[in-house]
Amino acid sequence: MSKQYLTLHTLSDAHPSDVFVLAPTSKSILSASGASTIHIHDTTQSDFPLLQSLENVHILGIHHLVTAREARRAASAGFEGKIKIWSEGEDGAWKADGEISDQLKPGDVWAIALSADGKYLAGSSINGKINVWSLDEESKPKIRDYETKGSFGMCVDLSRDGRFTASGHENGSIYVFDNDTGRLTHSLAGLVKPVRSVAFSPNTTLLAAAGDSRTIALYDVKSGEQIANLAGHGGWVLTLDWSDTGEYLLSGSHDGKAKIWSITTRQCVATHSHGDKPLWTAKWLPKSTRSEMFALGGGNNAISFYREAAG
């Protein structure tokens, strides 16, 4: 069974560049490009309006974005090697919160992820190392170092709960570890090819973990088995991200194409296309409405927003 979605709202040359990253809150949406910029747009207007932008955040450029579900941070990573996290206020404002000065060089840290409470942050590095680091005490110290075999980590998640931390890299291995004892969960096989993207299910049962081989694996968390394979994209799987229920699974391509998956059927539901260059970024919206909603960002500078349609 298909799903329709409508486009609701196109925000044009958004960036001065590919747009790399969204990262979206429970009413507003940050994005940023390979420029020094982050732009946050109110996602509560059917026009979608700059509330602010934040200048000069990373000067050599912004690789990863992220946000917490449950709480006002935000975490960047630029090309110059830091990490610096951001607070929004009370009033709406976002300010930077500190950085992570753990005596980090490029390539130190790529990918990053938080927890959705805000107070654990994951990141990978270029020579598959995974770190964690504890957000809430001043000196933001690394609490946990995992070791991998050396493969470019270029992809990282952390579940929901904070329990586990997931990797993808570019030999095509997948790591879970488990945080609260520090040790190796899974190391899953199946994918060979680079991964580009991981991301644990709401309730942790499941990742799903895609790349170059431009099919979407599924795991079960618990016993490590791949359980599923979804295959339609055309070419690499960039991005990947989950409804707030599980429901369904959200997934960008180089090819520009967006599909929507349904994890009860293992069936793609819904294509749309963001233009013919790469579809760097796809997130869900946090469901404030009936409607699902979700946003794309990639290579023609845009960000597009759509909303399901109604029964």
Contents of the next structure:
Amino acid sequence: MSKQYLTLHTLSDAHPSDVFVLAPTSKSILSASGASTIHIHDTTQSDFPLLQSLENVHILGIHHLVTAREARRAASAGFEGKIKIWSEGEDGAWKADGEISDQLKPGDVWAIALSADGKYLAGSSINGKINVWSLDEESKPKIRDYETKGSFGMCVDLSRDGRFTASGHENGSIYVFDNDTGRLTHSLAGLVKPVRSVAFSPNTTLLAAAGDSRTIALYDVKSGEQIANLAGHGGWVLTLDWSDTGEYLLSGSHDGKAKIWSITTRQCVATHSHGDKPLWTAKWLPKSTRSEMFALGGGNNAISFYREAAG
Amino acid sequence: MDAFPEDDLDELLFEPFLPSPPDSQTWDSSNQFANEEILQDWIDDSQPSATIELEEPQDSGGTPCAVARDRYRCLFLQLRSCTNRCRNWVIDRIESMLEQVVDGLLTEDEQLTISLKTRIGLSRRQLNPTQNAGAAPPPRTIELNYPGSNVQEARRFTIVVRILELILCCLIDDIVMTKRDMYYRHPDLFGKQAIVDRYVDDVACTLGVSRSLLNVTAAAKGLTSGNFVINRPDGTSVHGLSEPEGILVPTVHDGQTLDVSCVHWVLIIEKEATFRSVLSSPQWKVLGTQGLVLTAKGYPDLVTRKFLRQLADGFPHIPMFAFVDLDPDGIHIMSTYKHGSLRLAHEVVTHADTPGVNLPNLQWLGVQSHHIYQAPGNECDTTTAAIADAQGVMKLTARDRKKAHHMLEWGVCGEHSSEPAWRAELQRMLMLNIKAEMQILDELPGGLVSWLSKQLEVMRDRSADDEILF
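The form predicted in complex with its partner chain is what I need now, so please give it after the form predicted on its own.
Every component of the complex follows; first up is the chain already shown.
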């Protein structure tokens, strides 16, 4: 059973170089690239007009950018090693809202994730350490500090309820930590090659993980058991995102292909090509009154929007 | 110096020359013998060529400066009229520098001073990325005093005076000396090759001329091969294919001519091993008749860069390609060929007869990330999938990542600057934390050389199309 998605709009040359990250809010999408600017586009209008540009954010380029699902907060990470926090005002304009100032050196934080309420930020690092900071306090203190076996933490996610942190590492390790107790919950087996994306399902029952093995592994968060293996990508899987309902998983690969997987049937239901350059980021847009939409960004410097075909 | 990555070399040169002896803080010129002993004591005892004797103590038993004084008196008497205006000008300048020192000695000034301009220790990060992107920062001026505040300074002063003297000799006799030669004149004084390299470059920088105008070259390091001929005025010639393993990169002097009528492309290869595997491949029989390949075995030396620049100036229609590893060093090496080394920025001045040595039209043949990870327009290409998993893909080291971060701040790889493709590849390396050497292309069907010949054809066609367009 396949599904149909139509190209709605493409912002060609959205950025002057590879679009590394997309981060949607309820009405807009933030995007960043190897350049120093964050662009914010309106996702409620059919031509996705540019609302705002935050300039000179990270001079060496921006590798990660995340938004909180239910709060007007975002965080960006640049190659120079800084983490900047952003907040959206009542007028819809984004402005700087401090930095994580833990005397970070490049590599101390790599991937980042925000909890749904925007109160917590998790970060992975080159040396494998996983940290969690509390953003509501003025000093933004580090509240959790998880040690792993020292392999590069390439990706990280926080469950929507903020209870779990998951990390994926270059040596294929996947860890799940309990933020309440500060303990390691699971060390998940299954992927031997670098893990480039981990993502909790909306209700935190499942964890999806993927990377250079080209397959997507699904784990039960409670038991730590691997319950499914989604095979089909021809290239390394760089990005994963769950739809709001948890019914579908969106994945993007280094070969430029995006795939949509049905979680109930564990089948690939749609494949889209975003050129032959790496597809660094693929994100669902929060479900509005319209049909389901997602956005893709990658090495062709463009951002493309897709919508589920009616009927 | 060209053999080393600049950054590493800079670190090396920032070290104090030698550990200070406990009583080095004052230099009592009345107690020459004692000082001489100190000198011998703290001169690096690891020098292998201890058999080469120090000239100074033998000549007069005095301090190096006393020797210098005697010697320069003679030198000035020997001075002959020169025919080359530029050479004359350099001689005049060096003479006046030395004359100041001699005058100082004669009038028994308390302090002798030489000021030098240097690019040592300049960071590319000081560049303002929005303006003047890619241009080198102005050199800074350092002053060397004698007797200085400590023994190190006195020693540096001596080194500079000795180097100036050696350069003057070369210029007056119009002979070319290699930096290695210079070092072996006084290995115990100079301590290590990098010291000579540094101060020779500083002298060139101070005078604002190319090092070749000082009649000083680096020892030839590059290898080349291909279908070209160098004709000498005496009727003899050297053919680029005469040696199966390549010939040393030649210096094409005035009066010699370079025949490249059969050369359709120039390929610069980062590493000697790859150069050798190209030359020993069965495809080289054909490939070798079509072009010219060259390697400087890593970071290029000036002789190699000058040879390439002569080619580029004389035959601008021949496209030039760089084939380097997909890692920060590979891109840095390509950058040194194309935009020059920051420390040798004075070499690009197109001052009088001094041609620049940059190669602004150098094109990047590979290795680029899409060569490894993708076959264009083919989803299920198993061959490329196999390559991405091959042994040749490696993790970045901490040094690689640090270097890539630094390079993203540089002039040419900065935002809005001249090499956006290099910047993008550096960022992709950091994103995926991987790098690859050129040898990885051997995993392709037909191997690296087949890939190269195919790629050269594609790139040549593209260059030809560009020419039609413009």
